[in-house]
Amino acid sequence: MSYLSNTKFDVIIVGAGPAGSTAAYTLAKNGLRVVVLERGRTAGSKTLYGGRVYSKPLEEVYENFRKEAPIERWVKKERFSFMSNGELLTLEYSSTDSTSFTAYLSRLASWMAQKAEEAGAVIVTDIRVDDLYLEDGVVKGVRCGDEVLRSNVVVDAEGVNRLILERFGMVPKLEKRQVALGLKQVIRLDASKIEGRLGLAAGEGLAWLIVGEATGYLPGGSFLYTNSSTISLGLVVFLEEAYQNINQHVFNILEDLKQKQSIKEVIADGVVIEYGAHLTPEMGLGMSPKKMYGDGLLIVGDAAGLLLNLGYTIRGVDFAAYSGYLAAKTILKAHSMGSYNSESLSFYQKLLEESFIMKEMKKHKKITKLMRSNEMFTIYPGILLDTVKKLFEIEYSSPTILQALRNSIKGKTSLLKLLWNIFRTFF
């Protein structure tokens, strides 16, 4: 550590996550002088996701990125699925193309910081950062223990754990309702197997998710991607409505879920090689900083509440890296006019409003209502499921989809009430 406190950054980095390493190597890739400081022991140890990422955004940052990233599958088939008592209602679509793969975050994450360091970066690991360093009220760099390092700027991408941020008064302390706490299991497979029992055909991926039961009935949902030869499979519950109702550990939840016949059926006789538990952002711009920037300072990633769950689909490794690029792109700016104080890094907060993250946030920002919305999980995939069951599961007469809808609500919400949350959730 002590040969860099003698060295005068560009650019500090703080976190070597998607948003971290897109920083650094389209910085490094345009002559700057930038280290990244990881805390974890490699570059993407620390780092969990589901399993899915949305591609046309990494491949506009990073050349051949479809023939060099370390991708599992391209998603070919997406499950939508609502439980209740053991039985699945499941909307299902099947593509010829894809703009989504599956992959392994901590060795996407590595490849990043490896295309980082071959543009020039330097990534140090196993290091913490303490807090920010200042003179005269402006960011000039970071602590580590007694150490300084100095930069010109620095580039939180920290995660969703902010504990810089908070020290220095950007953010306020994390609190439970902005958070959901996301569990996964890796299930080794063969390609075969993982291909047979979901009708993938070979190569081909899939992301199912699961509401209502798979979650023990809590505001969230469970996932299953496909890798290459392994199962990922876990579930994301809102802390919040975890730590009101929930008296056992999340854990088992994740366990009962491995029990149900459609899920045991799917991992029969797979070997669970890798476990891991993480907290995401999940309020979305209602937990962003007032501001991504300040005096050589500027905010990317899951730091900055950059992560969009439509409750169909999860957005946020594109959504950090491009965040990450975007920052890279203020400071280039910022460089060529040898000024990093809040006006010119200001340019990052119009190049996020200009695109296609912010425009996204804003769009669904409806849809945290319905994620939040314990009927969505407790009374409504009990509804869906008993409507269906009246429908298909005939004795002598078969009823109107009207009059099973109205025979499940029954005693339950009311039609009417039921409308008008999904016109209000989804208008």
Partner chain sequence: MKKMKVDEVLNTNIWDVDSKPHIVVDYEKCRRLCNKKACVYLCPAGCYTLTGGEILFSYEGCVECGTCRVICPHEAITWNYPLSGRGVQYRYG
The other form holds:
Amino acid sequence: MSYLSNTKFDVIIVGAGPAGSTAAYTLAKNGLRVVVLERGRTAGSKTLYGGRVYSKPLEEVYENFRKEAPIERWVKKERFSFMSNGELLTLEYSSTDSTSFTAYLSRLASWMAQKAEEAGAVIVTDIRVDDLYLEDGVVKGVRCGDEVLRSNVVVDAEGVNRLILERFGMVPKLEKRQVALGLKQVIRLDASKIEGRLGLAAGEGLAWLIVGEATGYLPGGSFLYTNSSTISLGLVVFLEEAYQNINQHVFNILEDLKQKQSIKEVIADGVVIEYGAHLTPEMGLGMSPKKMYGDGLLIVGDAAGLLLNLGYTIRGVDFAAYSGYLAAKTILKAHSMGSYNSESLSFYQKLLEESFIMKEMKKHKKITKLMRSNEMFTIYPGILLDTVKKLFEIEYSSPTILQALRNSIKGKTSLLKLLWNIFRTFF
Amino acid sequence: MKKMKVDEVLNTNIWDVDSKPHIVVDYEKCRRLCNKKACVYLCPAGCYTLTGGEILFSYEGCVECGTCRVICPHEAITWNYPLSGRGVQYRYG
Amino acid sequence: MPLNIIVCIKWVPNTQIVNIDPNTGTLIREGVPSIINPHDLNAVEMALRLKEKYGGVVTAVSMAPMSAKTGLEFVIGMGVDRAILVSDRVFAGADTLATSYTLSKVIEKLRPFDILIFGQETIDSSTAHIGAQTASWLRVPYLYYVVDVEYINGVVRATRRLEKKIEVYELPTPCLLAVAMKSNEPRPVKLSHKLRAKMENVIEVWTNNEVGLKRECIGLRGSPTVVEKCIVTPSVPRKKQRFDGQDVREAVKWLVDRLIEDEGLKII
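Having seen the form predicted alone, can you show the form predicted together with its partner chain?
Following is the full complex, with the preceding chain placed first.
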């Protein structure tokens, strides 16, 4: 083992994703010596997500965020659809203002890393961290191969596959019930075609979530986001349920979706320019370690399980970045006190609890369980579409809504259960 | 757009594939212990295929998502990230 | 005597995703990220192994735009000691002649050197000219397709593998070797080296002020090559035969039979 000398950093950050780079940016701006170790060739070359970011928390951290960040389109139109037998039931919301935007995460992460670098952080790419390095049971740095780099504190921003934390024994091995699998294709398409086909004004963005047949009736959801001149099309399936029920290659579910008329006409003459997949934390706080800090250690972003899937939207990037920001604030305080033990770093947990992140995650605690009930994805889309079909496809006489609903439900579930579940999910 | 195969879509990515695999599969465990072989359906890059009823793994198209590591019920997979920034290179992510 | 080893590397567009414009026949480079020419990493690896075995200093030289700093940081990360980025607008647009001339003049400023190591060819143009031309400018012996090298009593002993034979040469120093592609496994980068690249400003940038070459010998003006025409080879129609069985041995046998029967393949 070789110990690197003359390079004592105050803080080592593992991973140059949104969480890691935001922590680095905040720390460097306040004069701490920070190094970010990133396993990819560039910051952002290993990140992947759906396509939309909520802006406010990032605007709080980065000055001039709206002007400088690599934003593709501001989301002005939201769609939520049930799909069954190729038919769609869609709820659409258009707004004049926007709180979220679409972006390429690789570019956003790279922009954040550049901000951190400009603030004075050192970003070292191509380096895989293998382990935390301990002295007397206290985290004092990291090990990369046969080399050890020391620091006062380590911020673990390694992402959802937290190999380092698992090796350290801080978290148990990741289980399939804790995560979902997301896959996505980026499809190049002229801006005018995107806007024309989706009814968007120039530069406006759309976020579209589809459940039911769009995921092959697996619990989860499909998504379509518009970028300037590409479309991000993909799906997320809960891994436990997919493991139990899948009967075809998961990639083919996405390819089947591309063949559904409603999607097919949107992406016509598009060209796929990238395909990727990533796991996402899905247990709410069930994936988070009880303590997100230790002696000389803080855990941020996906590694801390900080992601919220509400079914109709997913928040991950803003949670990750903001948790990095809170970790940096904690370290700045600990630095001024000259102590990095778990007691001083426990301030991070307090900041998290007080922040919108934990409030949001606690508020929506029940939704995950509900979203994973199979009815939501297998039976309900069919019932709803059948009901609507009965209402609108009138030949001679038309039913009342309740009659139509009762008829569609027959033999599948009870009306009471359906209404109760919808009530529980959304209120 | 025509229906595409997974290899075709993976070919749209930039790669810097290492000459050494970053994931190692213990085929003996797959053979002896596993009937379900869910990795064949769930690896989004199609790295796990069945040949004559047995698992064949190829790491070259791996997108480093970690699904196989999480779903394998028999701990047959030794999983790590590639070194030196090799593997998939996302431009959009 | 420690060896002074110089490796030349090229910063090239990643041809994996470069498409050819069907009208002009040229590469569409727009939006394509650049990488170190992969075959040059074999040259770096060979240089580092020589250094480990016999002692010495490895210097990497690249003539490229400033963005190539990332590539030089990578090879420093592998263990290269010194890196020179030859970067100036006046060098742009160079063909192999102007490039090799410029490189040779840079290398002359690094005398005394012992072994120059180049990759076999580049993935963006595949000429394999630069090694030979640079050796000519410098008037040093040149050997290509090298797979292994030793340094014994002041003599370079290089092995090269040809299709049907292996040849071993002894060359005096200084000499220039072009490494056969994929002949070794480039090592992963190390944290200590990469930190040095990031924190100690090791990359020297040389403009033409440092090199001092006449404008008519460099860049576009120093390049006599004229590309008259590019022909895009039409894609060959596939026969679309498919083996649908499961057994690997049967599949191989089926494939070999098809090649023999349908394509006239002979097995010697």
